[in-house]
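The form predicted on its own is given below as one chain in structure tokens.
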Amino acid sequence: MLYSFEIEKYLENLLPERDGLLQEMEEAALRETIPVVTPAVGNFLAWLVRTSKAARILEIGTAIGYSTIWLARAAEVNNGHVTTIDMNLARRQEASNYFDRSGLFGRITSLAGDARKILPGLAGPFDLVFIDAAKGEYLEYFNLVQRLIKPGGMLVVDNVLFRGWVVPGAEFEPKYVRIVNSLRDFLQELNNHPDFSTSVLPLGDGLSLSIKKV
């Protein structure tokens, strides 16, 4: 049975109530059809940061900064910092406004541009890398971030089940064939990579969690 919307809403209702800023961002994302992580995924990301004591965090795909704030709030306890990348200037401006209002602006560095061009110039290591950007480019991102993740560090990737369409035999519109095939290739590469240990969780639209082997 594929993970259902009803279960996702149930898990969301179990969470402590989000503060006004996060709720405002959730409403804006819904209204403007901006893809952001679900509250349950945001809470899980924050939990990962807190339990691993991650201080250097890299995010690929800022959107309006919803997941960035979840990550930065958790990292603040560790005196941590989030570097986030996005090429959509309008959404980066929205995110910047939210970062300013969150009081976390000094804990977030926002980089503008194509992550595939920016990543080769970044210096690691990062304790945690979170990918939530163009699904058809996940394998390219993975190949570029491997060197940036410290041994024992984590790679977390959102939307890897893509509405369940990655399952063989799933039916979907032809326009999604390239993305679905790309995600299947990415999951095969990730799960069989000798340097990473991976689990795929049916949380949100599918979340992969990988640990770089020491």
Ligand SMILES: C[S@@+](CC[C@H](N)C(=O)[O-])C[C@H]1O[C@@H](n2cnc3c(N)ncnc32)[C@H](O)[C@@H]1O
Given for the second form:
Amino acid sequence: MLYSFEIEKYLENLLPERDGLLQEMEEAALRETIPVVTPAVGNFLAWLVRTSKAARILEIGTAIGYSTIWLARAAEVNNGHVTTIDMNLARRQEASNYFDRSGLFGRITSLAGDARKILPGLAGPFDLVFIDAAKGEYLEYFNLVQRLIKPGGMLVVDNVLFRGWVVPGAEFEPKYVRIVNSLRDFLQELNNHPDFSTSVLPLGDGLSLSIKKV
Ligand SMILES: C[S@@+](CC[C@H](N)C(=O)[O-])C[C@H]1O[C@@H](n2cnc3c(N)ncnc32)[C@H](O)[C@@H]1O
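Given the form predicted on its own above, produce the structure of the same protein in the form predicted together with the ligand.
In what comes next, the whole complex appears, and the chain from above leads the way.
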């Protein structure tokens, strides 16, 4: 573990208290072991939406909708909208219940199915795309979303450092080799892609931020 849990906890404690709905979702995620973004990452996603004035947002990996609500709330001032995709029907249903209670009427469209099948049929363009689904599929999502991001638009990807295991020499269980190698390939591709300018932050489980060049 190269990134300290204590630092993440400290950053979380610095945040203003989340409202009842987000707190309830954080507890549900913990109870049901659903890997949602940390509160510090949720807060940062909201900051990115506000600072970039993103209005058309695409999310791959809804789970119970925790990050979706951070994104959609931040986009409200820009009359924004979030399209979010997940293939897990039970989680999508849970997310829908939270969306109904969030007051974000009409700001979220939830699509059911494998993102790799849905993305080719989406029109775009999107101001901001957030990827947080199967880590072994990141390169595939990246190839499919490039055409959907507007020039000057942003791509944000969660879990890219995967507990620090992408760092050469890090020790992890052999069952994670395939995912770690996929993430390494993805980060190489993303960082060297001529159409994108990328920074990777060690926030949460590692967050990559890319701007599509104009
Ligand atoms: C890490 S969770 C998403 C957490 C959510 N972004 C949050 O922070 O609140 C990953 C989600 O991606 C979904 N997923 C994985 N592979 C997928 C795929 N190929 N297409 C659509 N959804 C996928 C899983 O069902 C799971 O709910």
